[in-house]
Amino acid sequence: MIKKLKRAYRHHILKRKLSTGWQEFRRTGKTSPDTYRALRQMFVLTRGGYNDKVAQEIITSIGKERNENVEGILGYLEEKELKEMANHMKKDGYYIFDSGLSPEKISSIVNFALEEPVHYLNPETGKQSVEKIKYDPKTPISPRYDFSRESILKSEDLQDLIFDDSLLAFAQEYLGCKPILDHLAFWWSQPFNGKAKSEAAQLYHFDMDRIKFMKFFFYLTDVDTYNGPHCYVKNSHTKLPPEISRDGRFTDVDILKIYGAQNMLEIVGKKGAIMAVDTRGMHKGKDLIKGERLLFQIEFAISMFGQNYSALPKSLIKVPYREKANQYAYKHIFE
């Protein structure tokens, strides 16, 4: 009885914090750190139920853009095919597309990633460097090298993916309403003797930046079991099991006990492979044993309520994409 009362009281406090934080967000477009912590805590407390309820309210209020047949990096997609692919992802939490990036597109992006300076994760402190360096695979100093979002937008090839019609259409079909570009990430990974595994996202965890969101991942290098495949727990994107009673990182042993080996997947693929993932589900990047991995990520959400990111200058967007940026509410991260 006491445990139930404590849970009910905690639910009441978190709900009040989130209600106040939501009103503040509507006025300012920002979410306070305290409200963001409450969002993550409520997700665990309700095992995802709070997110599902609020997400449906937001989806209903926003609605969809007209989603007819589209053509893009995923090929020519009819509305029926889009729905089928999105339904597969709703069931499993991920979807691997048949289409991929062309050799020419891959080569251009990789060349850019070798020339553009990056921040790197300090394996001793677990913090990202202030300085930028060019990634050199022959002299590794870190398990992870991250490009800034400003750097990402210097690449016309990456902008082509960010504003691709077929990706936008799939995101809308999965999320249930017009998608908002939430976040961009682009990084190199290398073996580094197991150091900074948690900071490099190499332990199982769930993401909870937003109420509801999804990500596209693009492999820019061949990825097998030895060089950092994306690991995902099938069906873990729905309701949290009772065993998950905290926010944080989890070992392989923890996840195996809770979900079973039959649901633990390693997603390998040739360079150019494209996948969509709901990272509300349990996932990690597997430790690299050899080689290297270059990965690009685009995240779409139904609302920017949650984690705060600094805005980027709209001048960085290629002219042909500025109208689309306004159409899909990219003003939340571009100004």
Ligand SMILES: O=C(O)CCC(=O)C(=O)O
Given for the second form:
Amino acid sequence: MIKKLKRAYRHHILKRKLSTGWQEFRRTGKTSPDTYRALRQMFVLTRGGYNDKVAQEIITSIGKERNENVEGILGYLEEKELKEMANHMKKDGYYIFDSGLSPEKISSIVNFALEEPVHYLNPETGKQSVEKIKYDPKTPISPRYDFSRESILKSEDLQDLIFDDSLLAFAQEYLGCKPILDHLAFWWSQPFNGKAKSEAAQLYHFDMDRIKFMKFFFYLTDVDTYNGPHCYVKNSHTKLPPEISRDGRFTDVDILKIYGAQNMLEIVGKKGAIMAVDTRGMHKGKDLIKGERLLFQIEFAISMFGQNYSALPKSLIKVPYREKANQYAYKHIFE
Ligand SMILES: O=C(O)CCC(=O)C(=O)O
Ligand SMILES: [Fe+2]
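Got the form predicted on its own; could you also share the form predicted together with this ligand?
Expanding to the full complex; the earlier chain stays at the top.
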């Protein structure tokens, strides 16, 4: 009884905070750290119910654009095929595409990632370095090396993916309304004796940056069980089980007990592989035993409400995409 009352009180407080937060967001386009914290707490408290309800309202109010015969990196797709693929993802929480990046594109992106200076996760402090270094495959100093979003935009190949019509169309089918590009990430991973696993996203967790979102993952190196496959718990993107009653990181043993081995997937793949993942579900990158992994990631959401990332300068957009960047899907992260 006391527990129930406590929960009701907490729910009431969070609801009030979020309602104020939404008003502020409508006015300013920004979410305060306090509101963002409330979003994460409400996600856990309602086991995702709050997100589902608010998402439905947003989806209805924004609506969809027609996806007629889209062409892009995922191939030439009719609406029916897009729907089928998105339905698989709605069921499982992830989808692995048949098509992938061409060998030319892969080597061009890898060369870029070997030349462009990168921040690294400092294993002592658990923070990202301010300085940038050149990634050296032979001298590991960290489990993870993240390119800044400004660096990402220097690559024309990556911009081709960021502005790809087929990815956008798939995101719309999955999310249910016109999607917004809301985040980009690109990083190298190396073995590092299991150090800084939490900061390197190598322990199971859920992401909760937005009300509803999804990520495209691109493997730029061959990924097997030893060099950091993305691990995903099948069908964990729906209601949170009662055992997951907090935010944070979870051990493999916790996850095994709650979801069962049959649902714990290691997504291995050749370089060039493309997948879509709803990382509201439980996931991690497996820490590496040998080799390396280079991964590019594009995130789409239904609303920017949530985590605040600084805007990116429009001037970084390459000529072919300057016009496109003004469209609804892209304009939110550029200024
Ligand atoms: O490294 C991975 O495969 C997972 C990274 C992760 O947690 C994320 O992108 O949200
Ligand atoms: Fe994550």
